[in-house]
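Below sits a lone chain in structure tokens, taken as the form predicted alone.
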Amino acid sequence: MKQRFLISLAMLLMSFASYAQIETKMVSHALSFLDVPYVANTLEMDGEEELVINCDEVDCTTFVEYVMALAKTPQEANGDISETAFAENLMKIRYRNGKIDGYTSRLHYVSDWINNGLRNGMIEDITAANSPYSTTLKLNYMTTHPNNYKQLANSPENVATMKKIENSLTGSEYHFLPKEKLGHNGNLWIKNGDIICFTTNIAGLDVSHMGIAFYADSKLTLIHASSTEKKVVVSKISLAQMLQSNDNVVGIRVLRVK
């Protein structure tokens, strides 16, 4: 019984310094990159999709992937990490199932991009566990306004399969933090570098804006690629009051990478 007991304190003990090395990782990582530029649409190339590593512009979605790649890709002995390490593990994020089979494989919504980081053991849905407030997806933001797409204005095939993507989302429930339950010093269950997605009231629509949660002088921030700044920042006021600020958004999901 003891050496049982011991084992399972180690474990414990190895499982908390993973995500304490976690935490750090996504934190500094994403402070890396404060100040660099936002710019929208830096996925949308001519021609076959493909993946796009441009960490010197970003938008909240991209933002967030490159922390997250960076921070799951190990360092080599020098201190550099791998390229085809980052490559890979961008993959994993940004595409379905880490495959690339054109446009409609990248997962444009974010609760398509978080089912499949749950499925590849690579994020956990902390909200799930914390929140007892759900709702119902209805997605057809992208069907309906198809001239917003550079891939979707000109293809009825593309836009066929994203509406069959949409109708496969349709209809699930996912857990959510509202933004009335976000205290300002935030709430003891979300942690440095956790990702925060915005969840969002316009129609068709799931989540409007993502970051990294970000404590600063006890104060639950983010650190986020913000279009009104044009540039990646940590916000000078708490993730609560912009929140609060802003009538298009519902509350948060909150997201732990592994």
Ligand code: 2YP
The other form holds:
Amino acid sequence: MKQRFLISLAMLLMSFASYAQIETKMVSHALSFLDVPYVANTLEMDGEEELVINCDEVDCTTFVEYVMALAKTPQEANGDISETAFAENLMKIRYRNGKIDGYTSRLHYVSDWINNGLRNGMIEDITAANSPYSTTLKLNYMTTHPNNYKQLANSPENVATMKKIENSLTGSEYHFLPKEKLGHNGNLWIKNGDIICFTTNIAGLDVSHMGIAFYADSKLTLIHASSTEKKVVVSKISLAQMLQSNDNVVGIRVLRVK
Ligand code: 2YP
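The form predicted alone done, now the form predicted together with the ligand:
Zooming out: every chain and molecule, the one shown earlier first.
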């Protein structure tokens, strides 16, 4: 009996240690991007879709993707991170089932991006376990604003494929934390390094922004690529204040990298 107890205690400690490790990596890699310029559309290259790695110019999504890929890529003996292993992880994060098959294989909607991360085991959605509030997806933003997307504006075929993707996601339910329920000191269940997605009331869209949870003193803030400050920053105000100040934000989804 005693031996069984000791084994399960060891397993518990190991799982805690691995969580603590990934939390530290997420935060340290996120902080390494501070002041990197905010640049939109860095993935929108001419010609066939290919894996873009540009850690010198990021938007909210590419920032989170690069931080996550870095955190998930083991350091080599000399402390370096293998470019190949990093690229492989980034591919798994950014493309449906980790495979590039044209523009529409990129996970454009964050709900699709989350589902993919749940499938490949890189993230867990800790929102449902901590918030009873849920809502139903209704996605059509990209196909009702095709001119906002270079690869949609000149390709009825891509629009038709995106429509199928939007229809496949529409109707699915997900849990979120209403912004009114988030305290300035965060909530015990949101940890350093968690990925925070802002759920939105913008018609046909699911998420409007994302970043990395960071407790500065006891205040829960956000490390994010800010389109207003035009660079990666630690928010000066709390995450709760950020959400409250934006009428288009309804709440948050909280994801933990595994
Ligand atoms: C995503 O937008 C794009 C992807 O196509 C793109 O616009 C959509 C639905 N998807 O591959 C990806 C990387 O560039 O960006 C993001 C955008 O946030 C911007 C980049 C930001 O706040 O910096 C994701 O979708 C995350 O929140 C939304 C937001 N898009 C819109 O508000 C239309």
